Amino acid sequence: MLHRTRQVVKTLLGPQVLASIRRWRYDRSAPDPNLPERACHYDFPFVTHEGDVYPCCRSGGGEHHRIGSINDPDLMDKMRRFSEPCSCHGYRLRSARDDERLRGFNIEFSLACQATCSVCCVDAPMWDQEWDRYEELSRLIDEVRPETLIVQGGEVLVQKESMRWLRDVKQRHPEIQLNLVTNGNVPIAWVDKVEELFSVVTVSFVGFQPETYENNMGLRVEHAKAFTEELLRRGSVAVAPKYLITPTAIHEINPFLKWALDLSPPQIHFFDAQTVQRIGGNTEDPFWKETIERTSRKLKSTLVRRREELQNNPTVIYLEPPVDELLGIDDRFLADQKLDQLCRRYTELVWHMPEWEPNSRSAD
């Protein structure tokens, strides 16, 4: 009944009045005025598996942030006109200027996946539907000719039709850069076709010790590690190992970091899976406080101990808020330890890695 009443009120008020109310509420929420403004929906707008388009993957789900659908013949006009209040830890959204060109798309294909992640934000383990939006995506790509496509699922590498479509895009538009987000839990032999298509590969880990990883993802961490190591050994694709922090795996951050640093990738990412919200902390003992503080001490120790090594290789570590705050890797610590150029707050999609240059492939 309440939902129906809200819908009636929204209909009566109309979109312009609702937009004014959202703007007023946004201004009252006091977004950080120091945040730089950006036309986020012209950077990497997010295309959901249902074909809806949002300014970014963080804004997906809010109806007032829905720009349109890839089926809309006037989608690009809607993109140009779009101006809704929105901010995050990196930017405040502004309208697009007339001279701005859309940079790329972040595309969510089918949710089909070989993993059964317990923290899956799209509920892929329950996915049992057919998916076929390739024709609409092709029309959009042919019209826009973006610089870059970021693709994810589900798991793209096990989706035969998605891989077929990407090969077709690469053939028709060889100038478009394809960047992949994957769990990397595939046979080593698949590295060849990954190199053929993709320029940047982000490999996500939800846990690092074998039992934790299997409990969290339903897969074997050895496969993901071997896939990541082989890509980095060959050196023709930029690779970013990414650790998704959960309550059951927060204590495994340090062994993951040590392993990743040994590989000297261009970037290492640390993301949060709503850890603070999940742990709550309403206990009689200091279990979570102590666990997090011990993890923080070990992580800081590793960063300090390997500071010289970090200064002499191209690896940059990105920490997504609130990971930096949760683990005490704040600006003061980084400045005091001379790590502020090596460890950075994640404020945007850092898939381009402009400082990275491919190596010649190994002869073997």
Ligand SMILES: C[S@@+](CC[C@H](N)C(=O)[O-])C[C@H]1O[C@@H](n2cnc3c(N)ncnc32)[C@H](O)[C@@H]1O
Second form
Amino acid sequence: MLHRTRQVVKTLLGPQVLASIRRWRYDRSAPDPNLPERACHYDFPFVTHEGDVYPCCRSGGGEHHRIGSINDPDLMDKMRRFSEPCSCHGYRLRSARDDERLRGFNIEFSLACQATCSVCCVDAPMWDQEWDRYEELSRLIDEVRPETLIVQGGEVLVQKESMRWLRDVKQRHPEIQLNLVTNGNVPIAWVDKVEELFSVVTVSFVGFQPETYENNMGLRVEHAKAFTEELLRRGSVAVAPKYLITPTAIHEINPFLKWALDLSPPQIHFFDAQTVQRIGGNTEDPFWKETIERTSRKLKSTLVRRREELQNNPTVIYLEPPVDELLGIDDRFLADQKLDQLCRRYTELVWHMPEWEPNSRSAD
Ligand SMILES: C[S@@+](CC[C@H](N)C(=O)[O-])C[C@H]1O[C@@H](n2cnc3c(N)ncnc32)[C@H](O)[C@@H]1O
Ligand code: SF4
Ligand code: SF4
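Hand over the structure of the form predicted in complex with this ligand; the form predicted on its own is what we had up.
Full complex below, order starting with the chain above.
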């Protein structure tokens, strides 16, 4: 009933009035004026599995942020005209300038996945549909010829058709860089085909000890570790092990970090899966307070103990807010411990890896 009333009010007000209301609300929310402005939708607009295009994958998914569909013949005009208000911890969105060129797309593909993550933000474990938007995507890529495609699912590596499509794109447009976000839980023999296609690979871990990882993801951590280690050993692809913090595995961040540091990858990422909301928002509860504080102490101690090693190897650690706040890794701690160049608050989407140069590391 409430939903229908809302719909009627929206129809009566019309799109222009609604846009003015959104703009007014946004101005009232007073986004930090020091945040850099950028045309986020020209950086890596997000293409959902339904073919809808949004300025980025964290912009909220509201109807007003939907720019259009990959099937729209005038999608690029819509992109140029797009100017909905949006802000986050990293940026304030502005409309694109005439001389700006789209960098790439962040494509979701099918949500089919071999994992059953209990926190999956796209509900992949429930996915049971057929998916075929490859021709539509090809038309878009042929028209725009972006610099880079970030691909994720679901799990792209187990999607035969997505892999076939990616091989085809690479053949037709060898200049396009392909970046993959994966759970990496695949046979080690598949590293060959990953290496052939991708330049940058983010491997996501939701837990690190075998029992926890299995409980959180329904898979075996040894496979993801072996995959990551082999890719890094070969050295031709930039690999970022990425840890997704959850209440059941927050304390395993430290063994994960030690393992990842031993591999000297170009980057290590930490991301949060709404931990505070999941524990009921109360970080003062003695159990959670103590759990988080113990984790924070151990993490800080590892960072300090391994500072010298970090100074001499190419690894940069990125903390996506609110991980920094959750674990008390603030600017003061980093500056006091001379870690500020090695461990950074990251405002980009974690899988961009902007500072990595291909073949900057040599294989063993
Ligand atoms: C949806 S997954 C798809 C790619 C691949 N299956 C994987 O897990 O890496 C894309 C990214 O979203 C992250 N993710 C999943 N659920 C999340 C959540 N509830 N909050 C934040 N990130 C989440 C994953 O860790 C992964 O890095
Ligand atoms: S990066 Fe931030 S400001 Fe830009 S579209 Fe995404 S959520 Fe909005
Ligand atoms: S591996 Fe990725 S897509 Fe699959 S269930 Fe986990 S988070 Fe979701």
